[in-house]
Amino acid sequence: MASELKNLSTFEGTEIPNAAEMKFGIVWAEWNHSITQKLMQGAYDTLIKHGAKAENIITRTVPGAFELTLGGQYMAEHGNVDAVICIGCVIQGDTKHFDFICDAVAKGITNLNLQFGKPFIFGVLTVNTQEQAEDRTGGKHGNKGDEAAVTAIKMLGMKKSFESGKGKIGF
């Protein structure tokens, strides 16, 4: 759903598990730092709000969005985390560079989910303008970092429900 139709920081009607026993990695890109820092802070604060312990949240930076995939892999291999939130921002420019970076990062993060069998969350803004990015970092559309953190918590909750036998097929 387009963020123009939904606030990224609003989660009415959805149950969010308690994150007290969960461990998270946040890998965030330094490129577009004024945007990505706000996304990372939103993710961090949302994890804490839902019970995560500060000592169970590891944050690391990578140079840009393209490096999120390898940074996420390093976090999974060495960070002892249950989920990795990948934070970045790619703003459309005058060349096709935007298309190549966005495609590579999306595919890379998808592959990490499958390779490691744990959630790697796509918290990457792919926007046309700086204004659109600001609208999604605590502006009129909320904060994509909040959404990424809640997604990580919910995916871990889903995994736990299957492991406990409560995730059986049905409605």
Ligand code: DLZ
The other form holds:
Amino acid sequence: MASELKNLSTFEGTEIPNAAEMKFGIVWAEWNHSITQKLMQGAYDTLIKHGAKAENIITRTVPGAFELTLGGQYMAEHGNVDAVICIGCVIQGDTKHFDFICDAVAKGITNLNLQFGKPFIFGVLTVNTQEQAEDRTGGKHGNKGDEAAVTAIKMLGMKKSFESGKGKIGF
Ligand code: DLZ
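Form predicted in complex with this ligand, following the form predicted alone:
What follows is the whole complex; the chain from before opens it.
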């Protein structure tokens, strides 16, 4: 469904597991700080709301979205975390930077998922305008950071369901 028709943070669907035993890293980009700070706060608050302990959430900044991949890798290697939430905001400008950064960070984060066998969540806004970014950081489309946190919890719940051989997420 097109995002203009939907508040992205309503979480219809499967139940959200309790995050009390889960450890998270949040890596967030300094570029477009007023936006990424709200995304990060949304993600952090949502993890806490679903039971994560503050001492089990590590946050680190990187300069821009392009650095999220390596920042995420450092977090996974040294942070003792189960999942990494990568947060950034890339806003279309007059040059091709947008395309290169979006493409690189999407591929980079995909590769981290497969390389580590852990969830690395793509919490990156790729928008045409500042207004579209604001709509997705506490505006009419909710907060994409909240969504990223729930995605991390759900993916760890899925992993746990396979490891324990019991419990089931979804159908
Ligand atoms: C250079 C750049 C530009 C033009 N735009 C953004 C942006 O909208 N969002 C973002 O997170 N980062 C941007 N950057 C910085 C790059 O991500 C990166 O930090 C630099 O190219 C240095 O590698």
